[in-house]
There are 2 protein chains.
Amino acid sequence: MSQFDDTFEDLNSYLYNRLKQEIWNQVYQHGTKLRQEHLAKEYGVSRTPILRVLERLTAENILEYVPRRGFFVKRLSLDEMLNIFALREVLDGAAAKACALHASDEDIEEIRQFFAKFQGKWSSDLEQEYVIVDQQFHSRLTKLSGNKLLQEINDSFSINQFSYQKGLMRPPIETLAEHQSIIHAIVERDPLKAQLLAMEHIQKSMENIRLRFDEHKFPNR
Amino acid sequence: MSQFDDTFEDLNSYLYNRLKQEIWNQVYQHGTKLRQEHLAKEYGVSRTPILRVLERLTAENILEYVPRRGFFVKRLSLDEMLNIFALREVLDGAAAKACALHASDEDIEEIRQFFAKFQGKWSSDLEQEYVIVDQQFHSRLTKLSGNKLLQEINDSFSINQFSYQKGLMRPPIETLAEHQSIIHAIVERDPLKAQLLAMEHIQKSMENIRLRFDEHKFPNR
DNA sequence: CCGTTGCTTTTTGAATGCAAAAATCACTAT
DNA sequence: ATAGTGATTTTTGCATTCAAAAAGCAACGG
């Protein structure tokens, strides 16, 4: 795995990946303060390399830094969540458009196969797998757009972490159809259509968040 | 100025702003290696706070970090430049749309006045001022969109630094008209039109970069 | 019972020290 | 000259230290 390479290559990026992963996995809850000494002990290093990582994750908007107080796992308000989706709308739109324009035929063929295994009946296992493939699909489109900035932005600002949280996803049946139609537009090399469909796709997810929030006031915090 | 507040508030953000500014002002050329000791002496501090800042600017894509080698002022290739504009196209589009939708009447009135002083004849002074106002205009739209993420992204990834570099700007006469029509669409509360015009506006700047690059191979090594 | 005050402990911010890697330079041999 | 080699200097990476700020806590008074 690439995580192992990082281990030997460079302590800094190893710690970075590890902490980011643990935040992702909710080892540290939203709002938690990350004490430097604690992390240092946990990872068997001193505070110095920890601080570098904290600084970096802060710049990526995954942590929040309050001078003289410390670093906290960022807790997202409804507004911030909606902002993320408003952003994803245009980013994923741009990625889909660029794919339709620039991706190679082989890459497009690969995309076409992405959801092949989800044609039959749904099972609980399959639904779980779908969440992963969904995420891979979006990240693949971003990659194939050829715009590295798009990738970097998606990795920052908690965008990916947040978008695929448990409890926020729409039912696969809904989103599968949307994914298929985006793929279709890309296969047809119709940039505008791909863009608009990708944007609608995210808009609907955004609407979903809004609804859930209104209902349960969110089981978070 | 807010820069002064930062000075007294927090060494970290003071150093951050200062170094960022100096990179902006080309005190350190693209590609230059930033030696920690040198910066520490320059700013009269130790390497520790410097390192934090370097780490942060790296996450913002303004510096490049090579393990065991150091931090370098990032040099942008043509592709990276075009990527920035491809991104700005959708970001500024989203901002303009959000303004047309959500900005208050007072804020819109303020925007309407932005380019009032550029109605008459052009002078060299006025052209210089226009560059500033241009930048303020775009950043104002982003702010009024109400989406903080949009602002943060524009501040990161060298997007703003790069977009308003000397030598990349189009003639004011061209862009002024485009700015006016974007403003008009916002005043009319026409989100779609505002979005499309903003996107076209950036597209044209992108085309401009491409042309310049073809011509002179760019006077940037 | 709650809030305030002052003391103790914890945690952060920044400087310093030291080992290891990288860069530089001088020297040699081709 | 040029390429290659080894010694010296510089620079980075990480640990440690210490002062200053913040958090925690206990005694006190309302």
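Between two forms, the rigid core is defined as the largest C-alpha subset superposing within 1.5 Å. Because the structure is a prediction, the values reported are computed rather than measured. Residue numbers count along the first chain shown, from 1. First, how it differs from the form predicted alone.
With the core superposed, Phe137 shows a C-alpha displacement below 2 Å between these two forms. After superposing the rigid core, the Cα of Glu188 is displaced by less than 2 Å between these two forms. Domain rotation between these two forms: smaller rigid part turned by 13 degrees relative to the larger, from C-alpha superpositions.
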Second form
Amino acid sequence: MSQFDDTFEDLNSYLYNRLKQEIWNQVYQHGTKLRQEHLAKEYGVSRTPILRVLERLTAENILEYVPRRGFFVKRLSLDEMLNIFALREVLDGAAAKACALHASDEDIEEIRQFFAKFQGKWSSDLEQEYVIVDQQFHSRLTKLSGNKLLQEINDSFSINQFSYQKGLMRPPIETLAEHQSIIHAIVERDPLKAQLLAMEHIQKSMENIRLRFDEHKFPNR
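With the form predicted together with another copy of the chain already on screen, would you show the form predicted alone?
The text that comes after this line covers the one chain and nothing more.
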């Protein structure tokens, strides 16, 4: 008997979001086999909704299905990772441009407040909080863009979440100034500058990935 009393759709959404987040948090490392029986027992549900979630994550290229072996957390190649970031470069650029053009004054003020608290020396706790705010910032720009198709693409392929896996992020000391420059361009209602800065921000992260692969430092290679 399931521990959930919510609707069928709510249960599947919960399982989907929970498992995907655990994969991003590397509870399940790349290459790990995900067993239906184990997940069903852990989540307190039957195997049927687990199978639906595994199939959905496979369609999103987060998992890989191997016939007669099962579902595995996909180990992405360098080219696959760069392709995802190339898509994010376009999406983030479009979101920043749209915000500069169409965001309300209230929304602009909200954007301006992002990262305001991050000044001075960095502690481990502050760096962890920065990662959360970083992700919230980019997600918020996507939503404030008003472009539903852009939001659907980002959500369907987990573009934003993918970028925050361990080993892919650059340190805050590198990215804070870049975020602040993007924000300044949006506040100034300069759409082309906001778009360019957002795209350059992602391009630098792509270079970081290439470097880590070249130096054999990427943790899940």
